[in-house]
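We begin with a single chain expressed as structure tokens, specifically the form predicted alone.
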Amino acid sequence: MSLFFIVIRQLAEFQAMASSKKVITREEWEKRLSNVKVRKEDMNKLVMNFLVTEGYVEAAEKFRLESGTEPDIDLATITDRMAVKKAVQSGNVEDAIEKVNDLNPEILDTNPQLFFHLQQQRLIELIRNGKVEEALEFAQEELAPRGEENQGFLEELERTVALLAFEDVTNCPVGDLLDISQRLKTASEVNAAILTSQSHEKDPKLPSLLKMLIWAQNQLDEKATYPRINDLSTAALEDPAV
């Protein structure tokens, strides 16, 4: 059990006790968690499942050899992953389809939306470099055919081909389309799917931690006053204002 799981719990025990609002000094507090034992596994087990699905591969080889804590994929697979990662934030989607392919072909056959976007972000870097003739036969040869079965895919197909109607990109509706952030998107989903083709989880755990130590903190907001965390970079208490 993680330190932020245990004050989630203590402040959903709080929120439970408190009809009216409530002051919860820092003696009291801090009481209730020297009370609850963090197991160091536990905690260990957070930080590698963090390492691993963010694919710090050689920041998790050197925290296995520290701490002792095994992994729950072979870490090799983790330098693959970041390569096809690498290849879509590089505009290489090509490449990326390759080494997807490699690493399991059954990826791409089973999910026919992250093939598209593959093959989307492939038309947006054709558009990006100028090829303008070989962007539209790429759209009506291979996008097309897919936006014919799916209208979800073809209002994706129609809102990327639009880039083409502009000579200024930078000011048209559909120009985000050509920032990194799309690069990223579609690198993350490309990511996400080769976690769960190896049977581990797409998102890492602690990030989820995170967002319910806040909202359990937001809700608790309305029963007391306490000592919350407020900087999560550091987890320290900090006392109310009063």
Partner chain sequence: MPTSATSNHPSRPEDLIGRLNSAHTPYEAKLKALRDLKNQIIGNRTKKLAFLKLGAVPSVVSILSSAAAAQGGGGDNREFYESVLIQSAAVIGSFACGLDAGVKAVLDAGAFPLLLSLISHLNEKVADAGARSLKLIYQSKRAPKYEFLQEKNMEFLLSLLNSKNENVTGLGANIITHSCQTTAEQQALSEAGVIKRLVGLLGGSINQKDASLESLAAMVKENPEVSAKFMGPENGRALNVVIELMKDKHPRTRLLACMCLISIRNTSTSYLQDSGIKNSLVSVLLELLDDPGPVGDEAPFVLSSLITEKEDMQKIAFNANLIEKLCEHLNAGSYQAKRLQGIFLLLGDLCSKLECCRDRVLDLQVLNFVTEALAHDSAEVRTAACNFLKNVSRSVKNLSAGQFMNEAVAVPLVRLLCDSSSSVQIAALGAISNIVVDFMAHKSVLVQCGGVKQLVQLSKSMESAIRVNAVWALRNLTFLVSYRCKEEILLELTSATLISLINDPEPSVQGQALALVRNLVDGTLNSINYVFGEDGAVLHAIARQLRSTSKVEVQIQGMYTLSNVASGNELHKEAVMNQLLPQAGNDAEKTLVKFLQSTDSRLCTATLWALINLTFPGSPGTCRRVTELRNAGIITQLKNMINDHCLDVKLRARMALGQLMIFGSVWTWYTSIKV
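Having looked at the form predicted alone, could you now put up the form predicted together with the partner chain?
No partner chains or extra molecules come along with it, only the chain itself.
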């Protein structure tokens, strides 16, 4: 029985619970769960949606062949999008910008915040590689105008430029900018923008489902004691304290 099945059935079960606080044993619970019907096709769609939105092209392709589930987006467009995401994640921001502009020149023209973050990432990469002079020139020519065009960016701009002032960049107050997590954040932002421009939902459905489960369990906690799923990764049912 896949974890997925368990999670979804758990969720469906909550919707049929009674109103007074009662204790439900594991046996009772599992019996109820087994009465809940979930379609395989729906689950496959959820999985495909996740793979496609996150950009796992090969996995999506394979899943399609093996399960017969059709993706709701052209897999070819995923390849382009993934190339951009990968470029940002590897620190090749200029390359990423060129690719985005080839894909859809409107994206960066109509997303000042995203464009600023990409420029910011470029500066970070120059600093990381020790190219101080080039970094200064870049900051002056490319980033300062962004701050002039939009005052909301000034604070972040100051933080980024502050990197140049420190000898030991990894241990300074703004050192978090050099983390890989910063690259991932920017990459995620680009990914979302491309999806939106292609009129696709930028968030996969699966996280919403899990959030719903957690919320529903919290609601039910007020009314009953029952086997809970506490670890989403294992979807294991933990016995109620009797």
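Only a predicted model underlies this, so the values are computations on that prediction, with no experimental measurement involved. Numbering follows the first chain given and starts at 1. Take the two forms, superpose them, and find the largest set of C-alpha atoms that agree within 1.5 Å; that set is the rigid core.
**Student:** Could you check whether the CA atom of residue 174 moves 2 Å or more between these two forms, using the rigid core for the fit?
**Tutor:** No, because once the rigid core is superposed, the C-alpha of residue 174 moves less than 2 Å between these two forms.
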